[in-house]
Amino acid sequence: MGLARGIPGLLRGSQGCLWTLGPARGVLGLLGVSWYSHWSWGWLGGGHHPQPPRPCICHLSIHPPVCPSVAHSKFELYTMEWSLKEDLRDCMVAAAPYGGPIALLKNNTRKEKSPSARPLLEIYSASGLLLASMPWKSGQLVQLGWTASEDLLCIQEDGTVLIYNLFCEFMRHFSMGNEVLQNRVLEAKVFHTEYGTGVAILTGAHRFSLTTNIDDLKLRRMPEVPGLQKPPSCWAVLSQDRVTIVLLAVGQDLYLLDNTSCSVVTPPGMSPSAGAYLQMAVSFNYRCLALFTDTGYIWMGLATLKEKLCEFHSSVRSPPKQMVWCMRPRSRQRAVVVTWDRQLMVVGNSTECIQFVLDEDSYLVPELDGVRILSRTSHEFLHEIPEASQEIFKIASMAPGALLLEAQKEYEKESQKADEYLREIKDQKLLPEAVSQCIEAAGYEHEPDTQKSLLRAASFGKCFIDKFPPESFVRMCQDLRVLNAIRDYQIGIPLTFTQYKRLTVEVLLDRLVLRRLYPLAIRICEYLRLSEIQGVSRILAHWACYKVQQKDKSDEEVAHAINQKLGDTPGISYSEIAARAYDCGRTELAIKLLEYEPRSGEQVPLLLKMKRSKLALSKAIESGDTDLVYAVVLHLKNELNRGTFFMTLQNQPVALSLYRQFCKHQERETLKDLYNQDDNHQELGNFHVHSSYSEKRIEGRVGALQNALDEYYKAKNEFAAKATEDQIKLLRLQRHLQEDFDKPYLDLSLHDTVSNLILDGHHKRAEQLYREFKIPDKRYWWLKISALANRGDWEEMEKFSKSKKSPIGYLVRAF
Amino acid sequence: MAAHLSSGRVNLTALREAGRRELREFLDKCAGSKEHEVEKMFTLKPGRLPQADVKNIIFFVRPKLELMDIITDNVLREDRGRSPQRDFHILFVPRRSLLCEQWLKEQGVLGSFIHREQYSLDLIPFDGDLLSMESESAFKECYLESDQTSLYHAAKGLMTLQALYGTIPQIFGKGECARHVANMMIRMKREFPGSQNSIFPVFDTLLLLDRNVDLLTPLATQLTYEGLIDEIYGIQNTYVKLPPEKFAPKKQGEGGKDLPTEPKKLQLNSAEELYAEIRDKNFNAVGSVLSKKAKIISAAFEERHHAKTVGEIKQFVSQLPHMQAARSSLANHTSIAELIKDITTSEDFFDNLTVEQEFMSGIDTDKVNNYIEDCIAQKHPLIKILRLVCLQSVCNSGLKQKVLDHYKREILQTYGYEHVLTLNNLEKAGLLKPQTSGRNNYPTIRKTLRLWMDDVNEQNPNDISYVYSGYAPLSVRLAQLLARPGWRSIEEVLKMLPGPHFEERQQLPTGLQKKRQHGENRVTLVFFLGGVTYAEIAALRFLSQMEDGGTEYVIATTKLINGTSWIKSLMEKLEPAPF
């Protein structure tokens, strides 16, 4: 039951390339407060709870901004619950994308190895709730990272990568190879491509090693960079046309490492005086690349290095702490967020930029449609404002959505203005657009109240349209309900609508299951009416697999609890749950759980694995599937010694007869042993008769028949014994006849032997056989007459007819 | 092409379509495209595969080890150097087998197969009311070797049938195998809870019958038209091969110069109107139908002289293809009837039939029969002898030890001692046995079930006994009595027959419960485990057509058999190694 469902379409992304940024406002907060008042609430300091009272939205009364260009906004997702004592800069941080968990490693740098000062690994939800923690007892860690399925990768200095789940439970480990082990890890990066989660290592020998998929480990050692004496100032993993490559900067030079070669590259439009590279950033979809040089110059272009998109000259020259892309899929705007200790700058295709002062250490987490900013006290989201939202909330906007929102508000106030606004939209025939705009914008809102007012407006507008398809509205209401539920700080998954759609509801359910939030996951399935097999059943099965790991409960209790909850929900596989129980070392529990499995076919493999072969055999027989019985029987044959194997079969007649069939075809000698074991002399006799026919020499045949004879006697089958005796006698006689007359007699029937003798005129010998084998008169007469007639020996016929009274009369019809 | 499959009460085209779809999907997978032109079909045999210039070779096989050996041989002898290389695929019919795959693995050829899949073709539609698994050895496996593989396939086949035609609410059965199949069906249904079948049930009742409940019927010579064709020439998968002489094109002037030497191959099913009409008649009633048809057809051709106007001629011409088909069909069946008549009017056929009928009506079943002795002395075909001896044994609830031993000794001396194993098999199957209880139950069974009818009407039958000119097949009588008045009336006799009899009910959701229209017939599926004869099928069809019969029958079986093919399947083939 793997949960390794990745994120679909990681590489799909926006196409456009032009980007303009609004006028530099220069001052923290201007962007939000003065332009788009309602967005400012988040980062002005109100938490997600309790909500600050919101002023009514009245953009229309505020004068429009000077520049109509694109805007970014920043709002708070959560005030962090984690009450960190340390500064973030003293911790190693890794936050998973798509609102994923945060891993913190504290005390990593301290060298003394006293137990009290051991590094501490902690995992938090995005809202800062502690999920798990553990003292780090393994080797020196260089890097933490998350896989696409939210497992934590802990990359050690020796190249060993340890994998833990969300709850700090060890899953497995792997090594990045001997080369890495020898030269140690200098730096490491975790990256995601369509192949899965990859790890790239920079070793102490300034060489790169990487794997593109940790679940299908193939280590690649990248070519050497000629003359590289010191570590590169910065580097990044790129993925282009399904090939993973490394881009690194040394001083003023850029090198591209692919599988086979190392090449020097120059970004187009790069000023020669730009200086040495200090930092680089690849966008979430691997399409864009940003380079920061020591002259404060920022180059932004395509990651293929074929085209420059824009550039920016910043006044700061010190190396940035972090630089990440911030953009929205399908948007034409590009922006890069750069941070230093106390400063955050959003730059794009403009001579000016937006700057924020950072009160605390912050950590950037790039997302599909923006950037999350983590600090000790808060967790914020910075993104480009989506078009629909801009249209509606832009001050003095006359967009249909904006008018509709206003109309609805007036309607609630019972003001006739509602009609005026509505008429204005309808006159332009834009009501459907207005409704769609409100629905779309609702999706981008984090505040339920704003969502509601937009949806109310949409619903209001719908009333005035004939046959507006309801799906988009209903769908959005459902999606928002799900999103609001998971964004709650108790759950702490701050997915945006865009991320949610990319992630898909199935992956989201997997993630809830990973966090063991089974009830919520089930409620979502029920709410969205997902099919049982896709939804509830899967989650219950995961729950059950978790349940079997609870060692404090007795086997009976666990088995009962699981059966109570699961019953016979379609799609539940008890055998899979049992397999999990067995993996946890709970064989008895596994057997109990298997009892609930209605499909015997499913019970058998696990029972065999648990070495409950006899139980497996009876389950296979119960199923009626003879092939399955064969599979178990052959398994037993290899597993048990011959005696025990035979004994086991003895108690299972169905299996025994199937095995006999197998032996008949494959191992005739074993067949004999089987009959011997049951003292089945009749079958042993038949066996020997059968084998006698494969003997190449007459002595062999007679020998085998002699064996058959003995067995038939033991079986008290007088008739068969006598017949076999006769057969031996006949064979011996036939050999003499063959020698005497030099004609083939062997293997003829008695009838044909006598008949041939008469045909050849050996009447005496025929007579002898007739007496010796006590051929009934009647048959002998028939035989002799027809043979004589065939021979045309009428003289002999007459003699014969006079010798005795015919038992068959004299009307011989046959001729 | 398969219109005759939809002609019956139950439209079996759906089953055929499901089968076709599954096969097409597999072929798509192998060929990697939607186009799959089957170049040629070969019979599986050891040695090198034929030189066909193809990319894909697909083995269609039953999951049996002896066949795996042949395939292994084929694959190992394939020339690896040939180009283009041929890809191997294996399609197990009807089920994939771990045992076989394990075996192929041990031979080191498992990896040679790119696709290994199963084609769950359990029940093959043979006609509008007839399904067969075509499992030749089913009877032998079940009753001699206690290998119930074919019963598992039968149960699977019934599940497929229910998936297409709805859950069958009532299951009746008689015999050990029937019980086993019913148990498996119930179990399989339980294995998929929640998968509630929402199809309105087409079948009302399923009747599972073990062949060993009625060992008698297949031993007797079938006397329906189709039954006789099968007895004499053997019908293979609805095709029969006939001696060509009678089918020579009758053209004047060529004077039989070049008589065809290849056997004439004809397909026999209800798609042919005339055949559908006469197949189930007693052979004695076929002649009159054929001559009546001949008159009608020549009259129809005479019509052309009366056609005067252009319109009339046009109408005549438009009917011409149909008339010509009818004429050639009539010609074929007249020839077949002549061939059969030559045999049925022979003295030996008559003697044989007389003895059979004596046995079935209970005359002199307890002593050595003269005719059988004479036949042995004249070395008539062994199978004929075995059929007669077994018939006598069955009609006497076993033979006295002395009589039995005499027959056996005669057979061994005349036909060879190697047949001792065949005789042993027949004894194991219960066809030949010493009378142990000392009591002969057959007369009671015969009287209660009215198996022997003296006043049989072959031309216009009023009872199923017409199919054997006097003997009413026991199996069909059981089906008939089940429908009316029910088995409760024959409890005593049922107890005398081997195996348990039982009834199971499968719950239907309330919405699917049938509200029968007045006068609407019930549909019963009769499944013969171990084989069924054409005469039995004819008898069931007769019951279906009976006015106020109230029940229509669809027939399923493991294999279509007759006495000869059945006995043959039980014989041990021992070929001495040449010295």
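Numbering follows the first chain given and starts at 1. Whichever C-alpha set is largest while still superposing within 1.5 Å between the two forms counts as the rigid core. On a predicted model such as this, the values are computed, not experimentally measured, just so you know. What changes on going to the form predicted alone:
Once the rigid core is overlaid between these two forms, residue 132 does not reach a Cα shift of 2 Å, moving by less than that. Relative to the superposed rigid core, the position of the CA of residue 701 differs between these two forms by 2 Å or more.
Annotation for residue 314: C-alpha shift under 2 angstroms between these two forms, rigid core superposed.
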Second form
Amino acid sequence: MGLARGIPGLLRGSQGCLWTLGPARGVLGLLGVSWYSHWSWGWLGGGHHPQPPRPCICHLSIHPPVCPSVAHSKFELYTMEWSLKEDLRDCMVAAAPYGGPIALLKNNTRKEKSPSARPLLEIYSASGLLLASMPWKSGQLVQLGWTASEDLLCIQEDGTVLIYNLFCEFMRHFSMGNEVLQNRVLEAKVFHTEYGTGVAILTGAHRFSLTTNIDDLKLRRMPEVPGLQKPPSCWAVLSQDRVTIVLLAVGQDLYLLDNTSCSVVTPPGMSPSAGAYLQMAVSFNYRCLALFTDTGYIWMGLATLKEKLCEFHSSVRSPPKQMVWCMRPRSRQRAVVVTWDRQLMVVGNSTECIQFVLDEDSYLVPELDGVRILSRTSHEFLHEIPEASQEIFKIASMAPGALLLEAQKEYEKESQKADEYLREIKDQKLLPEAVSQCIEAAGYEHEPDTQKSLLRAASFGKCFIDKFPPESFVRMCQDLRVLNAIRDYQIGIPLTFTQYKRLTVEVLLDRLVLRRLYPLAIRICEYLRLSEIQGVSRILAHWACYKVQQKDKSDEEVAHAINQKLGDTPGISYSEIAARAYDCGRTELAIKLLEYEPRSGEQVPLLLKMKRSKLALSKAIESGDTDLVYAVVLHLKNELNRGTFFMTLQNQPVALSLYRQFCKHQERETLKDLYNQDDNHQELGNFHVHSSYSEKRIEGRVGALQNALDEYYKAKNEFAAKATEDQIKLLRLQRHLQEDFDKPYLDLSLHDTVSNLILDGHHKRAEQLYREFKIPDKRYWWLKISALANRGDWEEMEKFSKSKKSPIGYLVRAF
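Moving from the form predicted in complex with the partner chain to the form predicted alone:
Nothing else is written out below except the one chain.
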């Protein structure tokens, strides 16, 4: 330790490996032999069984800073399992970010048409395990790319974009337009913005077309570059202020294409002798831009081209194979990784750089907080070492986290030095900071042993702090356990802690579901105690939707298996699972699954979609929901011819009754047809009586009542027939009275008609109505006496009282 403390600026090893100082470039490297440990967390293993340990050479390099006070580290994620025979340069490669899958297209340059020579599309996990493969039988591919939801985009020369899932199952396709079809595709890029996943195309006419969201396809044709006669030497898609633009280089000129114009731009601080642009790279967050010229000059600045960050003069002038950014979120330091056939260079603010000699062809995958490096045999990660890790593991570091780690190690050795280290931290009142530093550094470590060492130190330090909140420690332990489980090479998702927090656990669960790793996803939900609706229920629903696609079992077996697994789990919708079964052509299975759906409102729409209308009507009636019954009945009305529709309702009295109620208010003529079909003369008579009141002309009203009279006779309802007949007679008399006296009598009752006649002094006409309609004597006497009293015609009242004996007594006469 004494010798180590005397060497400032070096980093110490955390796992007892040999440090060597490289004489050529002053690169400090670590080369050791360890055993590859298969981390399977018991119940968290998702159904995968541990493999026996395998020896491998793990190479970890920690380098002097390319920026002041910043170091970079490169370590191996996996020894690749794919056993490729081809070099990566002979394949078309596309790797999804956030530790996503890798797509390879082999034999794409061959022109033979024989089936054996067809290109082969393969999809691997990040650890090189084959997920799916298929021979490519469609058009010539120009570019592969991944969407944010890990669907594979295959961009063809004719502008058609085919979309496949992780298992090479075709999902859908779309076209980039007729202009692209006519001029063909020269180059294509897949990019990601806040709008979604986009595709940009360079056509044979040297024009750019793009869409910012393939799920809401809106094609944009970018402005033309004046005088452009050949493809640009390099180009990139930028996203600024929610606007997507294209930056391209032609020789020493840069052009910026927005929605309406093409403008020439010059990066600030660019050397006049920089030369022609050969390569450009946009950072993961689209905020930074790097340019490489044919003189080996590298310019780094903001993507807005308004500020220069730094520059670097490289001795290599040949065009790089790839150039990507390597930077951490919220870090003020920037670095760019450039590769050639057998060389990798990391450059930043410093005048020096880190260089690697590559043993084999490699492919760079930019990430949120670093760069993944793929080759035939290994998968590595290059990143800027976080500040917390630098402070703890730097040789001779006096940071509180470093002292706490040493104190815990000495405590395990039962050494009194543990108390000395601990007192030193407590005297400076930095113990809470030391604990937080160890917790934070544990998240950035990839090796579980180092994670445990740091967490033990944090746990040790917590014991000496009053009321230290345990949430951060517990949360970090949970996060690391989840991360270690998904980093297992059989799972193959090498997320870093920073990526995991940006991605969120919900998206991680979605990705596990897409990989059909249902047991692991469920156990993570249970371990993190997520709500059933957000966690287990949703995953089980996805599992069931996948289960219905398996056609090697009968409908009865699949339905029973799904019900046994799901039961009455909250948040499960059997109707959604049944809908997936129906989409897969398994109608009978869908019907069986709907039997487990407790909500009729979810059953009925799918049954109607499957054209099981009668069953849908039965389910709607069983639910007791009249709105649902009405919805089914109206659907049947539009779907079936009139006769079949009426016959269907005959077998469902409840539905027929509700439909009649509907027709009474909405479709009167249909109601008449229903009564005619049933020979329901009584209701037909009522219908005609009701219809008579909507007639404005007296002839129409009398005609409607005459129809009602006929129907009542057929129904043998003598009372209704007699009442209707009297109404017809009254209407005719009222019409004559109205014509004779020029006063309104229509629509009055018999009582009011007689009363008005008496009030107007037409006593003979009143007597005529009294006789024709056989008004009872008592009613007529009361009616006439009341009318004469209201009129004040006492003489007529006296005359009337003496006409014959009063049927209502003489008290009235005295009154």
